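Read the single chain below, which is given as structure tokens and is the form predicted on its own.
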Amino acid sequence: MKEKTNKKISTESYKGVRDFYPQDMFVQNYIFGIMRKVAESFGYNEYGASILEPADLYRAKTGDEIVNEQTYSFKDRGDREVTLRPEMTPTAARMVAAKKREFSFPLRWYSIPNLFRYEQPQKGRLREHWQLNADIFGVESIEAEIEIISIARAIMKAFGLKDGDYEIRVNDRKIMNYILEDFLSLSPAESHSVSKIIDKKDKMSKEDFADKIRSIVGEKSDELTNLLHSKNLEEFISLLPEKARTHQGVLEIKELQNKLAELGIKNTVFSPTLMRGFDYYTGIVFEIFDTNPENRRAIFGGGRYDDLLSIFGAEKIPAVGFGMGDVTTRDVLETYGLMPKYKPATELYICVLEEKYRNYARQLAQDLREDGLNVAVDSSGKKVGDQIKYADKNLIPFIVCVGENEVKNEELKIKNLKSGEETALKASKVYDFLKNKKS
């Protein structure tokens, strides 16, 4: 017989991940209201999937480092290996790939799904966390990555930012890797090894950089950092081979840079070492980069992918997107002062002051409910005045005390815990007296 133990359970979270108690899930109300009201206005419509995937599905593109250090994965009880998801574009992707005869493009899709990591937490980066992602499939033209930025940027506007604020940092991969396998006659496996080191640039030493550089790229690796250190895409430019000068990538990132200007989308800056870590990009990539000294870091991101459906054997369907996750929405929105005042979800607190007023106080209570407010009624028992205290101590705005003179006058006196003002009124004028306060 198994002995009991009085060893207590801890109430600690597992870690990297969160409780959210009333007031974190009212600012993650708040980020993801706010999410998805930019992406309806650009008539973006909301799926949906489970967290469970077949590992083979992350394998395909996401990258090795991701599916073999990074995933929750396991067997499950069909010997079915299986991930929480990473990411949400795989996922998508395969739900297009399933239904693509069914649908009428371009799809405008979004979601805000929970996702997994398993890395070592640190600020902005947790081993779970919501992410919006938004993608458009089946636009080939440039006019898909103004559609997606765009969208970035109005959601950097609705939190209150300012586009001085962040910049969006643009490049291209179609031109990075005529560098790596043309310029400099890589091998693809060297390329995909190169791009990775680059990826990685600003989290190690320039000696630790360049030692790496020239590890795979010898001679050339002065040529290769010199570009990677151009100040502006007209210094890129100059450095490249006069054939690459009008590269299909060079010209899409001048022609993005100028469709967005002419949108009043002038934060954009051309960089070299932005690669994005996926493997399934294939054009325009871009971040979202925080320039406030006390945040500097990217916040958000995405780029082009065409292929990634190919790997369920369809046809190819072009796509654009991005994700936006929750920490650094929140961290950026805690830099600026930006986070969202807490209020609670009851706007009327109801006090009893004996039990034999209690059914009328529930069905007042019932009554307003049903007109659309929410109403809470006391239930402990308490003297009023802790009542009161209770309801203060929850930041809820409003409370009425039901007793003697409440019942026999069918008059209420309604009070502002804030200001202490009170208005007396009938029950049949609550729901418009309390209307009234909200607008």
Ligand code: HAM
The other form holds:
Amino acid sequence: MKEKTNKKISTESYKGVRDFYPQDMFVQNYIFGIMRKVAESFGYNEYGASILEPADLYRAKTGDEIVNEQTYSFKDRGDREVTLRPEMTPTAARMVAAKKREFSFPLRWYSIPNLFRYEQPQKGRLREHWQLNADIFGVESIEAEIEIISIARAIMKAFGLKDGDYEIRVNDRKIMNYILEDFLSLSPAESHSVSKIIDKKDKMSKEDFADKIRSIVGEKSDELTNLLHSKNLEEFISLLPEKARTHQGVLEIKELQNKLAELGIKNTVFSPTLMRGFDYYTGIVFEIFDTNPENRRAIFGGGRYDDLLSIFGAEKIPAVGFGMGDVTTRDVLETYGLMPKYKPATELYICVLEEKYRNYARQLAQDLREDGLNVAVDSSGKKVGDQIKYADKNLIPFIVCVGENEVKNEELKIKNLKSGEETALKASKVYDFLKNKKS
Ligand code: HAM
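Switching conditions: you have the form predicted on its own, so give me the form predicted together with histidyl-adenosine monophosphate (HAM).
Everything in the complex follows now, all chains and molecules, and the chain you saw is the first one.
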């Protein structure tokens, strides 16, 4: 046994994770509430799983950076390698593969898991974050991408963001694979390395990027960098070899942009450097970025991953989905002044004027709770002024004081602490009164 020391334990939380005090939890619940409401409005059903997964789950297709540098992995007491989930997609795919014969497709699923990545904590990046995942399984056509991006857009709208506040960057793995493997004739390992360099383009200088590309691509590296710098899809297509101008990847991007525009979603931008770090994507990939340069991080990221279920030996099931992080969402809401104003869950505070009325106050509170109100009763026994101050400081909107008159006449005076307005009414009417005030 280890010897106990008298060293004081720090009150700081572990690096890169957050404590959620009630005010923070309020914002978190607000964010989750909107995510849930919108996902369910599109017919998505919630699922969940443990944060612990076998480490192997991520080795196949999550990508080297996350697996080698960012996972929290350990051996359990039975010598099994365990990982705290760094993302939800492999878990969702595992769950679908395990029971796929029982399901009738398409499946529309959502979840808001907490995820763990050992990153350098900084703005928009922490070691634990929550992420809405909305995924549709079993749809081969571009209808899946349209639906998934429409959900993302509906969430932004529900938060009060306008289309001009953000852009939806899109690309397609199919055309990128064609460029790397066919046009540049790179081996699978080389094209994997180049795609990782492209993925990190914004994190390095122009020269560094060009050097790294040249070292693998060789003489055709200028052609690649020109393609990557194209300002729009038309320019990109014009730089492609003639026979690739109608490549499926290009047609998919065009079709997606056109169909989204028909739905009024016009803020899509073709982005040839958008690679998405995961190895499982097979087609359209997309990310949503705030147009405000202060928030340079993606709020959403997702795409099509038609092959992921094959890692479980299951037959292919096409899938499209996205993840939307709570940290970046909070940053965006702050930037645009869209943070919700804190309100405690407590709706009514009962002050007790003298000890002998405490039983009455407790009974009153119990009756009101049974009606469905959130009620706290003073337990301090302090002067009434202090009790009122307490309620005020804790932003409880209404108080009622219980003393001789209230008990004798069975009539209460409810005070709105913000306006100071007082209303006299019978105890049986308190519920209706407060519910009317809320609506
Ligand atoms: P991702 O791009 O890694 O995708 O994450 C999606 C979003 O989660 C990011 O755009 C960002 O908002 C947030 N996020 C990611 N890492 C962190 C972090 N360390 N701190 C704070 N926020 C973070 C995925 O995870 C895919 N599995 C999404 C997906 C679902 N693809 C298909 N279905």
